[in-house]
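Only one chain is shown below, in structure tokens, and it's the form predicted alone.
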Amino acid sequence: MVKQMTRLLQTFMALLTLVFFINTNASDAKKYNPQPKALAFDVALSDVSIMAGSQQKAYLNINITGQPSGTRTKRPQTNIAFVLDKSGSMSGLKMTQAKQALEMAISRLHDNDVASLIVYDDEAKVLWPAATMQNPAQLLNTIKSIGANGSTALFAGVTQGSYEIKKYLDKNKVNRVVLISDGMANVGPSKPHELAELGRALSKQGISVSTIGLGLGYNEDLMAQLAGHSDGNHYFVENADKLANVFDSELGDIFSVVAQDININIICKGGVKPIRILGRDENIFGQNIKTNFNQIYGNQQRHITLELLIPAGHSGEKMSVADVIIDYNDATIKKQISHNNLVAVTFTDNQEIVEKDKNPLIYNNVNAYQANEMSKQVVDLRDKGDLEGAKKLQSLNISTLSKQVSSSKFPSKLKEQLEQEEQLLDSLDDANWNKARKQVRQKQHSIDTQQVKKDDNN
């Protein structure tokens, strides 16, 4: 008996001992292999040592990487409002083609994905009320039966995809309205700073707009302000038989969130004077600054470059700089995140160390931001009739972007951008300044929304 008993007891042992094992072992693996994060973060100063004695100038720069989709275990659910412009100059091949290429769009999506379909010409109409994907045979039914006439009422038409994309709202969805117009807008507001404004408005609420702009009458200043204040993709498509490529694109984008509601707080230090994030909506209370992105895509790095203005100091005298905490909400494991980086400088009397610590990465940005507000003013001069302005300033542009390449030891994403100022000073001689002007705008929102994959940048 005691023998039996002495065995049960060898035995109970050596079953908690394997169970131990098991969930230990079950515990490390998640411990050492947890599901990556949605966001890579590289927070830095362009100058990590200054001159000792006098305040200057130095920008704080924050790159925010999105890990590549195909590593995440799914994709996020969408809120898709499609609004479409059917005034009259939509007819013909136009509307064709839009019609197929909102139908591709449709297969694409899943059961528990929502989608609605607004159209407008003189005013806006829903003709699919927001709702998932259950029956997709009947909204391709509906896409089917669109025709074209009347005027563009596109404030209306955005504004009325906002209200069904509002229906499901969710911060774990990816809420985006897509625009198509080939026109002007001729009904309600009409102007970009209108526009920008509801973009502005559309981005607090979690909601991005894409704008596809199709053919050469559409008012590109109106399309690239909302969907560059939304913080959406903004798109010329000179043919209508692209528009299908477009929605792919789009598509791609939207399918690929790994981050959404991507809030950045800057807490400056000490006397640390913030001046302006480039390029960016930001909001400045004393030695805050706020500022966000909707979504980030995977393999998308985007940044912000905060200008600021840095007190004098002692030399050996190290100063924090600033506090940055972002949170976001990983799109995947539908999970708030936050994170934090302290940055500081450290003061000396040796030009050669400030010199050698300069970060030539963040120099690029701040040298291309520059150059691409100046290529704005550029657009202006010639939308004047100044083309011998524009010429002389689009020069000088092009001599100083020159300069900057030529002292950059990573000068591939100025190398690009020089490109592209050189093709807009050929293009002001064009007699087809109305289409050239579009690929210009088009250019200009991608620099100005950091629009860069990550193996695009170096």
Given for the second form:
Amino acid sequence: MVKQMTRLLQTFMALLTLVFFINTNASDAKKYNPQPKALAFDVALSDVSIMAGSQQKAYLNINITGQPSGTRTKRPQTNIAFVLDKSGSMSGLKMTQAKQALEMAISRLHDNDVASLIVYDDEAKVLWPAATMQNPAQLLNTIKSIGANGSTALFAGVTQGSYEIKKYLDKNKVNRVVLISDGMANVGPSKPHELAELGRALSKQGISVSTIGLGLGYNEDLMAQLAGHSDGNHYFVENADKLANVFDSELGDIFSVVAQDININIICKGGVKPIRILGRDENIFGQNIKTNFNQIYGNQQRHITLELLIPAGHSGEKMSVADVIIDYNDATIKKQISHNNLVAVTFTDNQEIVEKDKNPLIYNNVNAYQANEMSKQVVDLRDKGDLEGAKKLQSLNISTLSKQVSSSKFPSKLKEQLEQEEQLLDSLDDANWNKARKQVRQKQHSIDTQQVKKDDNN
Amino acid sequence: MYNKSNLLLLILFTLTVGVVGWLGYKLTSQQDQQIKMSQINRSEQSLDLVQNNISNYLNSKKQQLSEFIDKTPSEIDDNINRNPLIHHVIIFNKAKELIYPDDLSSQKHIIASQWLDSITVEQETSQNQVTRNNWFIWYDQQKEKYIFWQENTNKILLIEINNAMFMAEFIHYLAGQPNRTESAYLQIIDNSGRIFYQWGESDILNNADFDIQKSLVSPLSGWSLRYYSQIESLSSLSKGLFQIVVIGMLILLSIITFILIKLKQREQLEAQQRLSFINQVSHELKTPLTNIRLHGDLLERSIKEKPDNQNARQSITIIQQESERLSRLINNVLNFNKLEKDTLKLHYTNTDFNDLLQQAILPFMPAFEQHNINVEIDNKVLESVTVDSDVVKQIIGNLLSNIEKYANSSEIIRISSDNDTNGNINIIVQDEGNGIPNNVANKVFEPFYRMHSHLTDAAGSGLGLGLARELARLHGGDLTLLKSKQGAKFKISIEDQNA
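Could you give the coordinates for the form predicted in complex with its partner chain, as opposed to the form predicted alone above?
Every chain and every other molecule in the complex is listed next, the one we just looked at coming first.
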């Protein structure tokens, strides 16, 4: 009897050892076959050769490309706060579609994902406090019970959403507020710059806000600014039946996040004077410029372009311009990665060499940015009722851009921009300017956030 | 007199109702007022509590920021990176030289100098260890920026905060407060009059009876906290009860007034009837008296001229007749009074009924003859009866007197009498006059009633029939009006004490 027991125990121990052995082997195998790096960087100056003898303007460009998410073994965990406008204007079909879209989104979340649900009308209410998705059925019931009435306390809704996120704030999760609104915020701060400021503050904490403008009654400036400054997405959905698609692509983005909290630190060398980062309103103190992206999606390409002044140099001299240090969190393997680059210029007397060494892609970025800025002025003029002035300015914008397209070696990106600007010129006269304006803002937003999406394999 | 008293009554009535209503209104409104005042007081108190909490919250923010003055540069760096509320931190020494950060862009330096200018830095704080701090609002391209400053003995700290984050933290604080009161709706209004945040039942906001307002402390000093609430007035039940009582009192008062008016009207009518009765009786008395005096004079003269004169005889007859009439009239009035006072006593005597009938008719014969009226008597009553003959004669006389006055166009008056099985004597008197219409058949027996109450009509006291009936009833019988094709037909029945 005792013997039998001992034998059984021995067998068991042997089996256990075997299992351990196999396991260690497996993890060893993983170590030797690591995932590809989440991000690829391309740091370059617009001008590699610079005319000697005088101060010159140049651009430092950093391209960041996310690895295709298809090559990654798992998706990042998420921490999403759904913030739903339930003011009176949402009642009826809009609310029904929004609820269906929400239900769809919930069904795509896993057990370890965190979700919360906040609704707002006269005030903001947390209907479902942030929690892991252990009990999705109850959350779905909560969604079903939402009715619509009251005013639009948008600021409070987003605020409460962000506080739900903060309960589970984790650099290894995708922390995101998804806001759905169809109306003008009328309770609480509601100027676009106030929402921009909120977006900036949330971005600083690693929270992005994606905004979904529904119908034709919302304030696209406010929604675009909130998303823009918090590094979230902005969508214009004219018909509520497209909401499910938008949710789908938003979740697709969230799930495809390959890196988060990308901090870019540019240290300019002596004599180099940083001016500004195009499209971003970071304050620049001294020689050290810090900026960041909240996240990069798989296949996404984003860039930072720093305008700087290079001091006069002697011909033949080589000069270090800046050190670029980038660190980020890999979204799936939960590891902080650092990247370092040094850029330099050579001074020359030869104008031909200067022209030959110009980086056409960086100048494309700069030109696209400038065209985008001008198109914002065009919208401002149109808003003030100066239709003729707006048309005139946009025509100028288009002719400048056309010249750049014809002289560029790689004009494809600029051509795309040109098409957009031509569309804007056409829509200035449009009877449905309200709708056109929302489309324009959406496009301007994507240029502002320097989001270029390559064709995704998924 | 009649209208005056009515008016008085009306005034009394409205006055009472008015006083009751006013008192009730006063009472309820006073109670309402009291409830309202105590409720506003309570609201003020709970609003004070909310205001205090908010002040504490804002002061704690101030406290947090004031700690930056003693932080090391690396701690401040870390805070700026980590804390979304902190946008910029600048520290100067008292000589206005930059301590933190190491370097500022020239643009920012200019702004920071302007900030310094907008706070009055006390150079002499070294003697005064108290650190001063506060907020000020800076406008940058029409955007409000809240700048916190703090000063101690050797440093001046300036912090530009992220306004939106400040608001977000404030909203999160408000939303997390258990300061929801069931009976109130609260709003925070910012310095541009915009609703910043609100909470409570929106029903209360829509039907608010009053609102009270408090201001907030810096940096939100232009902001206000507004409290909406409803007055819980007297319960609708007690209000309803009060209404019912008032309406009930009104109805009761109306009924009382109506009854009083009716009573008054009746009294008035009776007084009028008495007055007219006195007139009639005086008139009645005057006619026979005039005749008696006239014939008395004639008699005196004819006795002086020719004693034993035919005319004298006639005058004496008339004097006798008129005297009879007078005594009848006076008897009627006296008996009416006695009847009213219940003091009339009957004196039964053994009488020959035939004689009694003749005696009753005799005084009217001269008048009937004058009007060519024949009297037909059909008497079947036993000769000897025991009755009060004066009373019986008065009953019959009153009927005949009426005929003389109102039915003197008749040709025949039929008087029949017999005994019935109950031992009563029934006498039926029928004339051929205009008769009595059915609708007044009952009223003719009422005292003072006369079918035509004009003085010009035939004279009459209006007592006759009523008195006759009362006397007949006193005599154990009755006087009734029988239906008749022509003229009036009365039936007298009286009790024979002998039977």
